[in-house]
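Starting off, we have a lone chain in the form predicted on its own, written out as structure tokens.
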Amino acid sequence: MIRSLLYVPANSEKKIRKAPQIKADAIVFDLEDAVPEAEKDNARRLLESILSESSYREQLRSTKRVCLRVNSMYTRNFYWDILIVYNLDPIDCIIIPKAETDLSFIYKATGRTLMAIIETARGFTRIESIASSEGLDSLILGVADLALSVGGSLESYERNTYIRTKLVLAAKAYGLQAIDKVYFNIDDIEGFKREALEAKALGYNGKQVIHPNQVSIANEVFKPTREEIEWAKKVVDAYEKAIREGLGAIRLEGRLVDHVHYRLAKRILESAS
């Protein structure tokens, strides 16, 4: 389960440097927004330098995933971008952004697991075509660019339950994981912390991070509560036990429990571990 999904400008070789000491995750080198286009090459050839060295790619080790998010499929840079992927061994993910489409022809070329943000209205109307996609295994809400893509306002898409909930349903039809949306706002801690817990009452797996002040917070919300998890062994224990006597729902302290309790139980006490 990826709980925070840290974006690091790929133009930084100090904020580069620095991404493996802050524990998210997984770390996304980013050569999309956050780099100017007349940095782009100078980015790829820095990413390219910095993942050469042996002691970096060491403290990369303890990072869940390490991912490239590279320009859209409809920009030369895109391009350029899954070029080097193949010079990059640490790279095990490739994030897409505004995703429209079928994204397995990436996948076969790259051999690299892949991630889509879902950030435009054609992204949208198609996003059972891009969940499919072989080698995927996230859906990433993206709301500013979906916002202008419309000629909305950001702040009714930071808000709107019905895109928020259409991603997570998406995700789960497809066995993915839902990634939210980043919280702009780097100072309001509580209010990033309010949006996660949200996005965990949705189905969301994990948070999409900007700053590192974000990244404990988003990790400490997305993992199982105590309570949950003593919850999920009851009843895994009760239902196992159930099975083995031929019973296929039980009573267990005044609820019902049945094989869909089981697996909810179960996919708690997994993300746990």
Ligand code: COA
Second form
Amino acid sequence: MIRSLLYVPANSEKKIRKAPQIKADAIVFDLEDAVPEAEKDNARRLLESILSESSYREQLRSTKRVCLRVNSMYTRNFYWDILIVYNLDPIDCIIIPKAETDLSFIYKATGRTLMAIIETARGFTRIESIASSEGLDSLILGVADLALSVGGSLESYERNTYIRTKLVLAAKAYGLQAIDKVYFNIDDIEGFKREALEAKALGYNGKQVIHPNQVSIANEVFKPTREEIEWAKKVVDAYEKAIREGLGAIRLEGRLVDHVHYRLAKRILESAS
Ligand code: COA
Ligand code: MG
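Okay, that was the form predicted on its own. Show me the form predicted together with this ligand next.
Following is the full complex, with the preceding chain placed first.
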């Protein structure tokens, strides 16, 4: 499970070197929007050089996922980005921005796990054909590009529950992880936490993060709380006893517990282990 997905501009040597110390579940070296057009070649060369250092690769070993966010499939840069993936062994995942179509061909050509950012009007209307792509393991919500794509405002799309829920439904229907939007106000830690808790309640597994101060909060929020684990243990024990007695629905501390609650509890215990 990816609780925190940290973007690192691929043209910043300082940030690339700092990234492994930040303890995000996933690091994303970004070649897309954090890198100006004139810097794309330099960024690719910088990444190739740092990722070939054995000491740096060693530092990445404790990171669950090491990803590259490539440029949009509709640009020439996309093809240059994919070419460097073949030389970058530590990259085990490719993030496709502005996804609007079946992405299986990218998995077939690279063998790397894919994550798709859904952030355009077409991406949302074709979300199922993207979600069913071979090799895909996560859908990621992008609200800034979505606002741009539909001619709406960022503020409105930051608060839009319809698209946030729609992405989770598509992800879960296809057995994928759902990763929530970026919180752009880096200094507002409370706001970040509030938004992360909302995302968790909707079914999101984690959140995109852009600054070190957001990482530990995302890691904390997206793991089950002590209260959730204690309640889940009670439910599992009580329900398994009930099953042995031939019961499928019971009262536990004043609440109904049936098969779906049992499965929810089991899932909490699994994600805690
Ligand atoms: N990855 C790695 N290191 C980062 C980082 C990141 N995303 N964001 C900040 N840091 C480092 C800084 O280099 C600094 O290191 P230092 O203490 O060794 O000097 C430290 O963390 C504190 O950073 P701070 O000075 O508060 O931030 P900043 O003003 O340098 O940078 C941003 C602010 C927003 C430019 C920066 O966080 C960033 O580049 N984020 C990612 C942007 C991105 O990739 N966007 C695309 C996806 S939306
Ligand atoms: Mg975007």
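Small disclaimer: the values here were computed from a predicted structure and weren't measured. Positions refer to the first chain, counted from 1.
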Note to self: Assigning every C-alpha to the better-fitting rigid part between the two forms, would W231 and D187 get the same assignment?
What the structure shows: no
